[in-house]
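Just one chain follows, in the form predicted alone, and it is written as C-alpha cells.
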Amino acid sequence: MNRILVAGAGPVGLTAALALARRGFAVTVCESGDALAAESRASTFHPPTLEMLDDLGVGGELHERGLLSPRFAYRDRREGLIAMLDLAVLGDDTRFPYRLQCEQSKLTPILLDHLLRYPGCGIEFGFHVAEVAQDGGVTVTSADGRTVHGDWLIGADGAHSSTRRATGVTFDGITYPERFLVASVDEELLDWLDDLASVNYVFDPVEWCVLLRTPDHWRVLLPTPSETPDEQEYERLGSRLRGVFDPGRPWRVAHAGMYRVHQRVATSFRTGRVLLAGDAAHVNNPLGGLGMNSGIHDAVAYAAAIATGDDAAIWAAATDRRRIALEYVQSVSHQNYERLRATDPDARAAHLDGLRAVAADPARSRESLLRSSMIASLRPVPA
C-alpha cells in the first residue's frame, strides 16, 4: 500500500487525507498543534466545493451543522440595498445552488473522523516539520525528531508553510495597508436591519465592511489602519459597530480578532514529490470566500492526480491550480477589494448601477453566479 503524507490537519490537508484515502492509499497527517484548530476562520463553503465534499462522504454530516445561504447582498452604506442575488438560477449547474455557512472547524473533526476508519491511516500531533528530504519518496522530519517517510508528500500546512520553506520555494506578492478586523457578535442584525442576506458585503469608500451569518454568530470585518496599536483598535470597536447600526446600547462582542491580509502565490505548486496546497500555495483576501474553496479544490485535484499513477498528471493539476490561484482567486478577491473601497463617485455609481442590472436580469445573474461560485474556475478553459 502506498503512503501519501499530508502536512497540516486543516480542512484542505484533511480533505486531500480523506480523498487519497478513499482511493486506498495509506495516510499519515502531520499537524503541529496538538489538537484540531478550534478557531472560526473560514466560513463559507460555494456550490462546488459542497459537490465535492458530499463525494467524499461528509456532505450530509456538514449541512446538519451549517446554515444555508441561498442569496448574498450588495449594500451601500448610505443607500441600503443595491441587489441581492439569488443562487437558484444556478440550479442546471450544480446540484447545491446555495452558499452554505459554516465554520471550518466544524467540518475538520468530520473530515478526521473519516479518514480514521480506513486502515492504514492516521494522524500524528505535535508533528512540526522541520525538515523534508527527497530519496524517491519524500522523509519529513519533525522538530523533535520523529520521522515519516511516503511516497508523495502534500503541503497544506497554512501560509506560514514550514514545507513550503523546507522545499525552497518562494512566495511572491502584496500585503495590503490595511489590518482586517472581524468581531463575532451575539446578536440579530436582521431586527435591526432590513433586507439582510446571510453574506452582505457593504460599499463605502471611507469604512466598508461585510456582514456574515454563520451558525452561532454573525461576524461582521472591518477594514483597520496598519498603523494604529491593536489595543486602540479593540477599544473603538464599539463605536464602530455602533456606526453600522446603533441599538442605543453596545454590541454584544463574542470575540474579536485582527489580521494582516496578504495576496500571494507560490512560484511553483510542486518541488519533485511535494506539492503546495491551499495557503501553502496561495493566500488571498477574505472577500468572497475564495481562500479556503479554493484550498479544498487543490486537495481534490492533487489527489485525483495522484491516483492515476501518472507523473504528467500531477504536474498537470499542480500548473492548473497554480494558473487558477493567479487567474481567478488572486483576481476576483482583489477586484472585489477595491470596489468594496472605490472613491471615485462615478465609478462607484457605474458599479453600483451595474450590479442592480446584474440582479435584474437572470442570464446575467447567472453568468456572474457562475464566476463569483467558482464554478466558472473549474471548468476547461476554451481553446
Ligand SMILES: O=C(O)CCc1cccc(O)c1
The other form holds:
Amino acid sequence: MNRILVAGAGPVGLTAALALARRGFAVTVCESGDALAAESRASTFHPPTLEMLDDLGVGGELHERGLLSPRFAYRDRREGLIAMLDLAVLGDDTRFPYRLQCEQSKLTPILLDHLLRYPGCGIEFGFHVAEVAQDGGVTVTSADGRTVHGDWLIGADGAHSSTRRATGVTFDGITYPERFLVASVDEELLDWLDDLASVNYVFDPVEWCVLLRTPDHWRVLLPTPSETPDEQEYERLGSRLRGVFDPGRPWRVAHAGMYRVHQRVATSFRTGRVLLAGDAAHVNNPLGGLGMNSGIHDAVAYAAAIATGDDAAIWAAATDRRRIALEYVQSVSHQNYERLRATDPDARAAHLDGLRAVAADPARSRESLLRSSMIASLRPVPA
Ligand SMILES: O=C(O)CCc1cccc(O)c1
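Now that you have shown the form predicted alone, what about the form predicted in complex with this ligand?
After this comes the whole thing, all chains and molecules, with the earlier chain placed first.
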C-alpha cells in the first residue's frame, strides 16, 4: 500500500487525508498540536465545498452541526440594507444552493473520525515538522526525532508552514495596514434588526464591518489600527460595538481576538514530491469566506491527481490551484476589502446601485453568485 504524508490536521489536511484514504492510500497525518485545534476562524462553507465534503461522506454530519444560510446581505452603516442576495437562484448549478455557517473546528473531528476507519491511516500529534528529505519518496523528521516516510507529502500546516520553509519556497505578497478584530458576542442581533442575513457586509468609509452568525455566536469583524496597544483596542470595543447598533445596554462579548491579515501566494505549490495546500500555499483576507474553502478545493484536487499516478497530472493540479489562488481567491478577496472601505462618494454610490440592480435581477444575481460562491472558480458554468 502506498503511503501519503500530510502535515497539518486542520480542515485542509484532514480533507486531503480522507480523500486519499477513500482512494485506497495509507495516510499518516503529522500534527504539531497535541490535539485538533479548538480555535476557529473560518466559518462559512460554500456550495462546491459542501459538494466535495458530501462526496467524502461527511456532508450529513456537517449539516447537522451548521446553519443553512441561503441569503447574505450588503448593508451600509448609514443607509441600512442595500441588497439581499439569495443563493436559491443557483438551484440548477449545485445541489447545495446555500452557504453553511459552521465553525471549522466542528468539521475537523468528523473528518478525523472517518479517516481513522481506514486501514493504515493514522495521526501523529505533537509532531513538529523539522526536516523534509526527498529521497525518491519523502522522509519527514519531527523536532523530537520521529521519522515518517511516504511517496508524497502534502503540506497543509498553515500560514507559518514548516513544510513550506523546509522546501525553501517563498511566500510573496502584502500585509494589510490594519488588523482585523473579531468579537464573538452573546447577543441575538436579530432582536435588534430583523433584516439581517447570516452574513452581512456593512460598507462605511470610516468603519466598515461584517456581522456573521455561526451556530454558537454572532461575530462582528471590525478593522483596527495596526499600531495601537491591544489593551486599548479591547477597552474601546464596547463603545465600537454600540456604534454598530445601540441596544441601550452593554454588549456581552464572549471572546475577541485580533490578527494581522496578509495576501500571499507561494512561488510554487509543488517542489519535487511535496505539495502545498491551504494557508501553507496561499493566505488572503477573510472577506468572502474564500480561504478555508479554497484550501479544501486544493486538497480534493491533489488527492484526485495523486490517485492517477501520473506526474504530469500532479503538476497540472499544483499549477491550476496556484492559478486559481492568484486569479480568483486573491483578486476577489482583495476587491471585497477595497469595496467595503471605499471612500470616494461617487464610486460608493455607483457600487451600491450596482448591488441593488444585481439583487433585483435573477440572471444577474446568478452570475454574481456563481462567482462569490466559488462555483465559477472550479468549473465552466452554462449561460
Ligand atoms: O465573508 C464571509 O463569509 C466571512 C467573513 C469573516 C470575517 C471575519 C471573520 C470570519 O470568521 C469571517
